[in-house]
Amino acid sequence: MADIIKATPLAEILERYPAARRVLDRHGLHGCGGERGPAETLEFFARVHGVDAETLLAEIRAERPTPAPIPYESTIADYIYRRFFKAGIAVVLTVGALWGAVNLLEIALRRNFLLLQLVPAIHAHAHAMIFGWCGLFVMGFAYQSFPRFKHTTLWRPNLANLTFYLMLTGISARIGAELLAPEALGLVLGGIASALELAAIGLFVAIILKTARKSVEPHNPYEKFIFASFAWFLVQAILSDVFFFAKATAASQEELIQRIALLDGPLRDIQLLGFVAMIIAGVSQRFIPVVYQLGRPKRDRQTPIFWLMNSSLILGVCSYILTLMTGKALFLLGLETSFILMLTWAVLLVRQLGVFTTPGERDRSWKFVRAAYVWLLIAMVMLPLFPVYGILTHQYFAHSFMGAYRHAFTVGFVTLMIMGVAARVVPILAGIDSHRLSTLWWPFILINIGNAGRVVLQILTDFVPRIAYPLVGVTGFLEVTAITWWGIELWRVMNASQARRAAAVMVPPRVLVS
């Protein structure tokens, strides 16, 4: 085995020397890349897997050969992924990402953000877009990724299984359930929905820290902000399950509105600032410094963003519901200042990662990861400035604004790293080059431009609605356009046989994917 070096690809090394398997498997391989294994390098891997490449050399070169190939066998916990990234596609294709631009042609049609007859399917789309975009794909990373890390096998991988069924009908139960709601049928789906949702997260968290504790690495920083997002996974699920009978038993139109008022904004910050900012900034420090070959930050800085990252989110949440109740100033100060905490976080997440410093190691993801990151910095520039706007537009509340914050926040820094993170991870567990595939660059051109049009034109709507409103309709379809081009990509690339990434030399790049 002294042929083997750290420039070596995987797949070769299991191919001419199978015993190498147990020691990969060992720090953490477990059927990545299938029967062949990654395309990727030793040294990729040492570096992803918290390994020294010339410990692991040595150890590849001290196990014992076996005469004959190790069978192989794929195991739920080697391929659960793929069910939950397919229909986390298939989620954001119809009741997510396309529902929602259906909706904003309607709102554009009819040049006004605050049609209360769009309410229901607005919700919809959004608790599609948090718990089967979001959701699904968080947990379909978490089953395949974290027992890898931690050098661990997933626990219980066939109740991991079960969470994908309950998760995919309760979110099919509570779309019914916004459209039927306040009728009886609505609420019972309601009801089931909740049941369901609750039974998924509360599974799916309970095997993840099963699955740490079986573990015998050390704890890393970075697994704060993953426990701490999935606790704010189960405390959104609840308020969610709030909110909708909030609005289902709502006496009267005006006391329908009020509760809106009131509960949506602190259950958007919590889902979208507590459990998906904090899982990707946890999945970042572990992800994107390795993969792309960034660097050590000269200072860490884990421990202040992460009690940033929660505090801010506390006092926001507590301030907008004391201002709402009491109307009083110092509630809006409060506000405030927890908008330019997040703010903060986000300058130091960035420096942190040093995402805008010279990658070591660059592929067609990682256009999408920075980008995502430029737009999180816009999105947080901009939530100090929403009082601001508020007074000068003299609007109590600028939903405008606020709409097109958001939109900055879910497609442009969400959606993107999503995209991003999966154009990375799925062609390594495929056995597959990612190098050989699409550079997706069509895709990520049309998910800027869209979403960037949909931010910057949501605000014109306070100043030149007739230009505005029709150009807004369509940005949406723009968005939707690019994230099909990548799901129908991904997609491909999951259903890759293993007869056909053995071939892979043999075919031009493109016809891979076509």
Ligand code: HEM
Second form
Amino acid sequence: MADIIKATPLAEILERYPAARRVLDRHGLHGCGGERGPAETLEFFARVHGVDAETLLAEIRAERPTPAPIPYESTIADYIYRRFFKAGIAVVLTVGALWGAVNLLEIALRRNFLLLQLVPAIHAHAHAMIFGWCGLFVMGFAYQSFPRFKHTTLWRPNLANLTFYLMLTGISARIGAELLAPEALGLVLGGIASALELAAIGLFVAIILKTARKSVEPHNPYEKFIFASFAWFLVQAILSDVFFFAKATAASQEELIQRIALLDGPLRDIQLLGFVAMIIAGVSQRFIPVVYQLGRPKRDRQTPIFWLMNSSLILGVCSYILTLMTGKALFLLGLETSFILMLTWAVLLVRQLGVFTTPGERDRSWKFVRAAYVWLLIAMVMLPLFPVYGILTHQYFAHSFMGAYRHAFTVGFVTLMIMGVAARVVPILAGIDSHRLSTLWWPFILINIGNAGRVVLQILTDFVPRIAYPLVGVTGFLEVTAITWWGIELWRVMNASQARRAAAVMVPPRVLVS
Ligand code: HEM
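Form predicted in complex with this ligand, following the form predicted on its own:
Shown next: the complete complex, the earlier chain at its head.
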């Protein structure tokens, strides 16, 4: 084994020295890259799994060779992520982004962002995006990566599989419920959706906690972001149900508008800044510096970032509700303070990750990750300007500005991040060299143009509605085209690994490599 060096691809090591699988499994390989193993080098594996490359080399060299190849058997824990990612793509391309684009077109044609009759469709879209797009990707990624990061195996993979069906059925029921409420069938569907989604998320959190307990690895500081995100995941699911039933039981249109005004903002903040931003911050700190070789942060600011994220969210939610209920200026001050704190954590996080320094290693996903953080900064700079914009344009609640901020965050930051991380991780899991795949430049360009167009034009609808409305109606379809392009490519990569797994049952591994 002396000829193995740090630059040797894992697939080559496993092909020539099958006994190395035992060592690599101990450090978290477990089915990653399938039968053949990932195309990445030993050095990359060591970096990402937090092992010293020299130690790993020594362990592999010391491992006793096996006379016959170690039989490779994949379990559901090895490929469970695929069904979550595929369902996430299916959701985003139907009731998610596509429906959002259709809603936006209707808004553009009627030149009004405040159409009450569109509220059920927009809320159904928002639900599909948070639970189906973000939720399914987070769950799939967590089931796949968390055990490997913790050098252990997933607790109860079959239960994890059940959460997939619970979540998907729950999302479908909720979409029907949003459209049918306040009719009785809508309320029944809402109740079913609530039970299924809460069960799915509750079980998901329990499975990850049990998996963490199985690990003998010491607790890592980034994990507090992950667990806080999961706590917010549960909180938002409960609040989302409260929101649904509050809307469905409103006695009049005025009461409906009042309830939406009170609950919608806090719910969206908890979903986006609690659940989604927190998981991205946690995964980013674990993943980005090591994958792209950005070096260690000069000053580790994990703890202040963590507390700023949580406290600014709680302050923002409380201040918003109290402002609306009392009308007192003091609480407006609290809201503005929370916005400034949110901008602060975003700046600290970007500096901590070093995403604007030169990466030691890059591939097609890097541009998505870096652009996602540019969009995070844009969105967070917009937040403290929200009240200023309202005063300047004489609006009590500047809906166009808030909508533009939200889109900068949900598509610019969140969606680009999902696209980037998936474009990096899925080929590794499939055992395919990402440098041989599409560069994804077109989806990247289209989604950025669509997103920039939406953010700028939605604000411009306040000033030049005749020009801005028709143009903003097109931006959604640019984004949908981008996500479709990326989604088809990702789906193909996942299918390629599936096909190879099926072939591996019949073909000896040596033939597969040649
Ligand atoms: C990709 C293309 C997308 C399009 C065309 C789109 C379209 C829309 C439209 C037209 C609205 C109403 C805007 C307003 O009233 O200001 C909206 C709201 C919303 N969207 Fe999207 N969206 C997209 C992506 C996303 C993503 C990726 C997420 C989540 C990660 C998301 C979550 C939301 C949320 C939370 C709302 C607010 C709903 C509310 O008012 O309570 N959207 N979207």
